[in-house]
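Quick heads-up: it's one chain on its own, the form predicted on its own, in structure tokens.
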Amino acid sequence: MQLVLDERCRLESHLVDALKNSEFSLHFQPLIATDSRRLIGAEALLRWFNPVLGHVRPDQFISLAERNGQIVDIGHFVLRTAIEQISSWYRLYNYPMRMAVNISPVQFRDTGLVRYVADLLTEFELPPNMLELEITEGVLMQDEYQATRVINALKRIGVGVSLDDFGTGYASLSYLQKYAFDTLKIDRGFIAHLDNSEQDRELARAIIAMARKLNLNVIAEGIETQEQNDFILEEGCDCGQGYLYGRPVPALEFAAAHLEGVSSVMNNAQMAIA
């Protein structure tokens, strides 16, 4: 126990100034369509590297970042980078796209973020159908009525909401009643071993087809083989993250690797109808 409270003391004495010395920065991983291979998206993921600690895992210090008060200024550095990025890259390739950004608990309840999200997409002239927020069930759990208006607020300035990590809490089933969400992601927990399990195959087609009735989009997490992609594609989900489409990388090489070749095509094909 000693050895995991110094640890943690560590590195929350070098998160307090991560944000202040630009530690922080964003990487991309696509968001893929099933049948045709086309980008439709990217999600936003944050990496921090520290000169002393070097690289250090979201996992390790998001919720230090909760508890100590700080998540709420990082997370609006994710968003302001995020929104901005898309927009560059929106006006640079004129391909459209979604960015979807996470959101935690905490970020959640902040009273400002509706009016946050809102003047970044003013100020970056951003069309709010290509941004989506994605939450988990952490958040609901927390205060439904809470939840409610913040959701119902997004979507009023048309923004998308996703339900994150499907099928891994307690209550997913009644939130999708309760909430307007447009997207909802299968936990990378039923994707991978759908080779060699029945049983997450039927979960996972179950949630598909679900979905689908619920005229929700569907994303599977955690794609990493051909296999998988063959299965999701035939029980009609819309779209795939993973390995398998790529790994999360920084803005140029993201550019690079899905869109310098999309707006390539797209260009070919104004002129051709031209």
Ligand code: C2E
Given for the second form:
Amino acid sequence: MQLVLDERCRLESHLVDALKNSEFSLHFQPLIATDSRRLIGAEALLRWFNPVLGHVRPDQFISLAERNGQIVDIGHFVLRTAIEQISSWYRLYNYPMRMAVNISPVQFRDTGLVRYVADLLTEFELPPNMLELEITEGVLMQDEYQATRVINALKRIGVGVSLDDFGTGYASLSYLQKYAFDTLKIDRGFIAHLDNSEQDRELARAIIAMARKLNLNVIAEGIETQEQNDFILEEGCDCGQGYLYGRPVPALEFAAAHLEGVSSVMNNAQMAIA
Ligand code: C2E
Ligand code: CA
Ligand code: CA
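Would you mind generating the form predicted in complex with the ligand now that we have the form predicted on its own?
Up next: the whole complex, starting with the chain shown before.
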């Protein structure tokens, strides 16, 4: 117990200055259409490198930042950086794709969130439908009234909202009807055992079928093998994310791996037309 507390204090003492010292950056992981393998978007994932601690995983520091309130400022950094990045890719490659950004429940309670997002979209001249915010069930459970208000306000400005990690926690089906989600992300916990668990296969199948009935986009997380890709494709899941298609990488690497190709294909096509 004492060791855990000591470690937490040590992390926290470095976390306080991390933003000021520019120790955060974003990695981007592709979201891929399962049938054509076309790029449809990217998820922004936060990275922290501290000179003393080295790389610290988000699982280790996000909850700390939520507890001490820093997550609001860190979340602003993530939103600004992600929106600036997708806007610059859009100008450079003219390739329509969406940027998914994780929003912590604490950020979601911040009344300035929608205004902040709207201002960034204006500042970077980004079409709102190119941005999608990912929230987890925790948000919905804390305060249904507030959650509905914020989700509806985001929809009004044209930003997409997805329900992340579906299938963990309470996974209440009523949430899917009650809130205006655009996308449902199936937690990678189900996908990991598709090969050897009939129960997980049935659950994944049922979630995909239900999401489609509700007209939601479905993204399966944690696709690592061709077999998993084939299974979700067969079941009608539009989109996948996982090491099979690409790991989270810095912006330059993402562009080289996933965008240079599409742009040269588009340029060739444009040249052919000319
Ligand atoms: P998440 O939102 O579910 O993000 C997906 C996580 O799965 C990422 O871990 C990603 O690296 C990992 N992943 C992707 N494909 C695969 C795969 O094929 N196999 C396996 N085993 N893992 C895969 P990461 O980057 O360590 O992030 C962990 C969590 O931290 C995220 O889970 C998210 O909840 C949180 N997080 C990350 N960035 C942010 C952020 O900017 N804000 C907030 N509030 N939370 C964040
Ligand atoms: Ca996510
Ligand atoms: Ca997830």
